[in-house]
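There is one chain below, alone, in structure tokens, taken in the form predicted on its own.
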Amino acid sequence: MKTIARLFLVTIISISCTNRQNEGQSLPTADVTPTPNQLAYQKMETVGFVHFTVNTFTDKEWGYGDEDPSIFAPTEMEVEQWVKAAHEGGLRELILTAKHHDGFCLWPSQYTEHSVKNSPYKDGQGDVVREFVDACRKYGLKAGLYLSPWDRNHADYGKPAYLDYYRNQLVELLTQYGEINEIWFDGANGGDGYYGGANEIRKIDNRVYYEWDSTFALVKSLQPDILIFSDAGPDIRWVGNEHGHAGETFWSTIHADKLVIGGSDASYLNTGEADGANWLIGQCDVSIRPGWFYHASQDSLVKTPLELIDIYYKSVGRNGVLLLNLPPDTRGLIHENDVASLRGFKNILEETFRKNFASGKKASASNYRMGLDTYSPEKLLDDDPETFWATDDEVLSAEIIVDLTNPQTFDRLMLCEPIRYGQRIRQFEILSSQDGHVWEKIAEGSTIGYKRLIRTRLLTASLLKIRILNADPSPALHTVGIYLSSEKERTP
């Protein structure tokens, strides 16, 4: 019995020591990290926008606010067609313009007559927001809503009373339609409008008028898990352009106190800041057409699958999230040209990233954390984004070699950081070799983040060397990917 008791005690001590040792070996996080909801959002990679309102029927981009609701008369309206097209194109969320600057509401708001309830759509009994969120849930997409802060129709815009109206509509949208994943606020603020019949210019101070702090607090009180987009976050930020391009250097970290909704420096938004105090996901918005609303004259100007692929590399491939706009036409359908282009875009992505030549191969590193298998370079090639390679705390630069066993021909590379521990790597370069003696530098860059995609010329090599030249804190990566692009990309 004494022997058994002694063995039991030794076992308990051993487990206790092991637990304490493991605690000391855990990866230190950066000062700023994403929330679980932000992390889940980033993993969606591509989301969609649906711009649809009276502008669709007036052939305008921005409605003036004096439109008669009777013009909102889609002939073949099918919201499920929008969502199905987005789903089949690989989008994981859709955001609907519940109200654009013209003030026309796609739901029967009790606070205005300027809405679908006074349109011919379903004899005034329609609710596009309801159809939209129901369709998103049917096809497994997250639902988001856009409520324009500017309202060119409302008589009180520019006055304190308008804030009550605006917030009342937020309450409607965030209490009557179930879970909303994202609420979208932009920086279009004030100017000429109809304003209840007063055809005039109304200016507001966008830094104080909307009382954004209390408006955001209201949103979070209604739906605590919702993500808020604006120039200044607090969860997702604009990247400073409508081309869908994040900066070559792109930090999720940024100083939010330097940002003003509707008045931020575009170049700062487009890069972020290595030592920024806030984690704001960069959202790269772009329309599949030249305009954000449907115009028949643009049916031949829809971005091609290859143009969308280029945008993907400059958004998702630079640590951003791609927001692609799909505007329904006057029928109430996403046009066939848009659907075909989106489907072609997804097919190219699937073909390119179907096979990772590095998967299951061998890897070595100049350092890995305390020599533990948990952090070994083999974790880079195990197809599991939850495992990762990392160095000791004091090691801020390191070298990884991936052995492909046999020569492989490729032209696409992927690096991914485990961003739940923060964005850490500040400079890297990649080299390739046939024999391990002669190395050729094939790529270099600064930030990596959630995902870094690199396009190279067509190369053949059996060895790949990744040099992390600078990181803070110590570097970590969860995946190295080596791919050959789809023939559709390589064929003129």
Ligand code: FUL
The other form holds:
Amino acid sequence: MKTIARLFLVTIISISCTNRQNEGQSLPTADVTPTPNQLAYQKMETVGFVHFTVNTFTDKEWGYGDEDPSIFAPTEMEVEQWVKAAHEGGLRELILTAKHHDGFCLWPSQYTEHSVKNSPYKDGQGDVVREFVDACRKYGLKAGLYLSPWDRNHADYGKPAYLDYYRNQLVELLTQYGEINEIWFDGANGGDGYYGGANEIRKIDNRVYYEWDSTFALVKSLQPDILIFSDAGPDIRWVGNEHGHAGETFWSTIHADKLVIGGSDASYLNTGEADGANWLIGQCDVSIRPGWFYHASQDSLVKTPLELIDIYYKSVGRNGVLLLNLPPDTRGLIHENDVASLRGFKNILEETFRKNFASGKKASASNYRMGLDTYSPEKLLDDDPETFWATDDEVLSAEIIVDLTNPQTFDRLMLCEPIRYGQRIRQFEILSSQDGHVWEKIAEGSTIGYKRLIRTRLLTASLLKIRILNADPSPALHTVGIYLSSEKERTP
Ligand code: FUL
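Requested next: the structure of the form predicted in complex with the ligand (the form predicted on its own having been shown above).
Time for the whole complex; same chain goes first.
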């Protein structure tokens, strides 16, 4: 008995010691971290928007709501062509304007006559939302939907009854079309419109009118895994401009209670806040053309591959997700110029990020967590985003040296934090050297987050020093990337 009791005691003591050891070993998370769904969303990096409605045929950006549905008459409509173009351009999700401010519905909603069911499209038998989700699934893209809260067609807009209408439409969209990955709530609200023939100006108080909390609860009850976008989250937030630019400093953390849908401080949205209490992914929306909807007059104004690349560095390269709009034309096709530009963009990205010169090379660090292999600086160069370098808890600044063995010419750098542990790094700088004696500062910055891309002039060096100057809690990085940009980027 005695021996058994002693054995029992020894086992208990050794289990509790191991637990204590493991506690110290594993990296403590920051106070605010992304949900698994937010993490998966961020990893998509580039997603797309499809703005298509009566505006495409009236050549407008904001339809008044008095359109005759008979004008919705695409001549060569092919939804798969949109999705194929997006897929080839590397976009991982597409969001369709199921209803824009004009109130025209791309699906045969039972709650309104202002829809495809009264258009010549497929003799009123068409359902663009259905075709869209089917095509997305066929090409392996996630499907998202935009349902404009502002409705310039509906007679009840501005009154409580409209909320029932709006929510009924959400129920249709979120119960009849399978899994929807994202729902997009636009902050643009109220103004003049048709409103069932009233032809007047209707203003609403965007802080109270929509009772967003109940609408969000309804959405999540219908699709628990869906991500909700609005100016203010709760899952994905606007970055305060429509150029696709996140701030140079960009925190996924922000205080959601400082945000109002349709009325937030754009500069606050553009940076977030280091100590923000909520994790809201920054989504950088921009159109491939000047307008959100197709206008033939803008066929020559499609953003070039290089312009799109610049946006990529300012969105994905600053810890955001790029949401690029591709508007179908009056044929119901994404215009050839847009398709070509998107293809060119993807091609440049592939050429630039094809080879990471740091991959498999040697790295050392001023500190790594308890001297354990699990957190050694080599993890930065192992091409595995799941493994990472991290310091001891009390070490908030550190230095990493990457040895490329031979001189290497490069002009693009990448740093990535394992954000499932939160966004921790607040300030960094990067230096390069040929010989280990003379070091030149080549970059500096504040936030890193999911991905930080840095463009430098053309440099040749065999050593790189990454200085983490400030982090809270202790810093961690999973990848250092060193690249040479595509020649197309260097010789425009
Ligand atoms: C804005 C809207 O007013 C534009 O028409 C477009 O849909 C853009 C994405 O959001 O608020």
